[in-house]
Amino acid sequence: MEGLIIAVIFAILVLVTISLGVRLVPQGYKYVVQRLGKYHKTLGPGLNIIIPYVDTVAYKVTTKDIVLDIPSQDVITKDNVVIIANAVAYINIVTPEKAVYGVENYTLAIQTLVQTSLRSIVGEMELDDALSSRDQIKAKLKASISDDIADWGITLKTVEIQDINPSPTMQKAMEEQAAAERLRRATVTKADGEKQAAILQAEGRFEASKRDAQAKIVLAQASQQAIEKVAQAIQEKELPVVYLLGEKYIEAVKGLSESPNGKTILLPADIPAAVRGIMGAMGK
């Protein structure tokens, strides 16, 4: 009974220390090995076999990318405007023994240190170039942060500027400002509307005098040839100039009877007689 007992305690410790030798890295991972309380090796992805009781798995470290969330953050820029700025980093670790000897946090050292640059780098810029420069912003952070990390043993493969944006109270005197402007424009617009409008209407102005004085003097040239055409033809003859006159006169009598006002018109009976009047009265 005791050598059954024996065999099986013997079994047991057979299969733990075979457990405790025998380690399977899952691909994705690597194992940081401690002889005794001593940084050993870095075991791989597959089988590895250590020395049962006096090699331990210290640190098991994943070798896929890691993102890294950094918080939002208030930042000061060179003009003194706070705006809100976040980002996202995303890390890999190719020696894992640095990295879980080099920094007590790894991904609390690497989050504060972006923030840190980022508050670095923004501080130098003014609010329309923070605002408008996420590819600056960006090559510079990760230039400042990849040398820090690589004594850790990780590298940086990108870091984006999620957020950056001016705090609530500078967004509202923005748009403000943003309203004010865009007023501005419309007064000066409308204000060019009626000065090219005004511009125009002299200029019809203008126009409409000179063609109507053209069209005076047309006709005061075209009265002075009818004139003289009229007194070569008739020349000392009354008769045809009587005819004329009474033509005009019993016209002129004939637009007064047609006006609004008009209400009785009475013409002399010699027509005649009374155009000699005229002609005599003119000839005063």
The other form holds:
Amino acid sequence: MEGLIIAVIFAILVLVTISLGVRLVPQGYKYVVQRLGKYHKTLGPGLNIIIPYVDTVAYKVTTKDIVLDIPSQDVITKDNVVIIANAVAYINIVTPEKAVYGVENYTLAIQTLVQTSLRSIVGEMELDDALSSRDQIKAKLKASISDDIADWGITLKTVEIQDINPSPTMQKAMEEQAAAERLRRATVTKADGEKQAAILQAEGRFEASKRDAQAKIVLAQASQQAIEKVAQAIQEKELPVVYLLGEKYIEAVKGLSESPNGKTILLPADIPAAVRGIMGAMGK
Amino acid sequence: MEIQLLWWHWMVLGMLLMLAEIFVPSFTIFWFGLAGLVVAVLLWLAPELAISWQVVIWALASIGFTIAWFRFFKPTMTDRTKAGLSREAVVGEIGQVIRDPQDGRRGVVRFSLPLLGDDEWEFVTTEELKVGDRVVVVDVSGNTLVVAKKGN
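Which structure goes with the form predicted together with its partner chain, now that we have seen the form predicted alone?
After this comes the whole thing, all chains and molecules, with the earlier chain placed first.
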């Protein structure tokens, strides 16, 4: 009977001891083992044995990349503009024992570090530079942080600027500035157009009057030539001209009589005399 | 308290314990199961064995299997992957110095394959190195490597 009790308790002891001593570490993790309260070793993935009761697994640390969200914060640029920036950092724990013993809370530590570094880097830049040179900020950020976290056994793989935006009031002011600029350009363009139109119109008028004047001269020259030719043709023979004129005169009178408002027609009694009168000096 | 343990009781217990390993992946229960099978075989050969002895044999067999595993089988289980293990993946890699360390400035080493997503790393060393030297990574310190000159 006692034998059985002792045997059962022995079996329980063995069970507990073995389960305490065997540690299965999954891939992607490392276990930090303490021997009687002091760091002893770090277990890698796979099957490991530790001395039961003496060794304890104090920390289980992931060796996968950790994504750290860096919360947005207000940053003041060199030209005193408030912008809002946030980032995301990818860290990897290279030496787990340094990470767990070197700093109380490495995620918080690195978050704060990235925040302060970001603030100081952007603080040295003008607004326009800060908005357009993310890569430069990234590189500077990485360089300034990597040294600080070296003691913690952590590698900073990348840090990316997620958003970098002017504050709402600044954004509004920038939008207003852009709108005003466009409005200014529109006004200038419109005025330019009007000026051009006026100039073109004036040029048109000028050209037209020039041509008109030329036309008048040409017309006058033509009349002169025509009159000269007629005068040449007439010479001393007055009668045919009078005849032609008389014909024209009668036709004109006929035209008058046919017009709807010409009811009364006065025909001169002595047509040759009338024609001669019209011709005036031409008759010689 | 006259429990009559038959050989197949141990057999079933052993198998159940081995099955439990599937649900509790700790790799400890498995050996208790295996020991249970051993006791079952013994009991089948010698049915007169006292219960207390059966339990003791079970416990001792468990210890035996555990020790045997770590003594004989563990050494043959080499790690086949370095996935997710930054330090192990980097230490031992060989690169070429493309900028030598001078006046407190760190050197730069380049690897033919990128390590941890970067093929150029700054390094520190205690040795005299020139551009073009081949170096082997000894340790990682933040974003800086500790290297040693690779002896040809």
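Definition used throughout: the rigid core is the maximal C-alpha set that superposes within 1.5 Å between two forms. The model shown is predicted, which means the values in this text are computed figures rather than measured ones. Residue numbers count along the first chain shown, from 1.
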S132: Cα shift of 2 Å or greater between the two forms (core-aligned)
no
When the rigid core is used for the superposition, does V54 move between the two forms (threshold: C-alpha shift of 2 Å or more)?
no
Is there a C-alpha shift of 2 Å or more at A178 between the two forms once the rigid core is superposed?
no
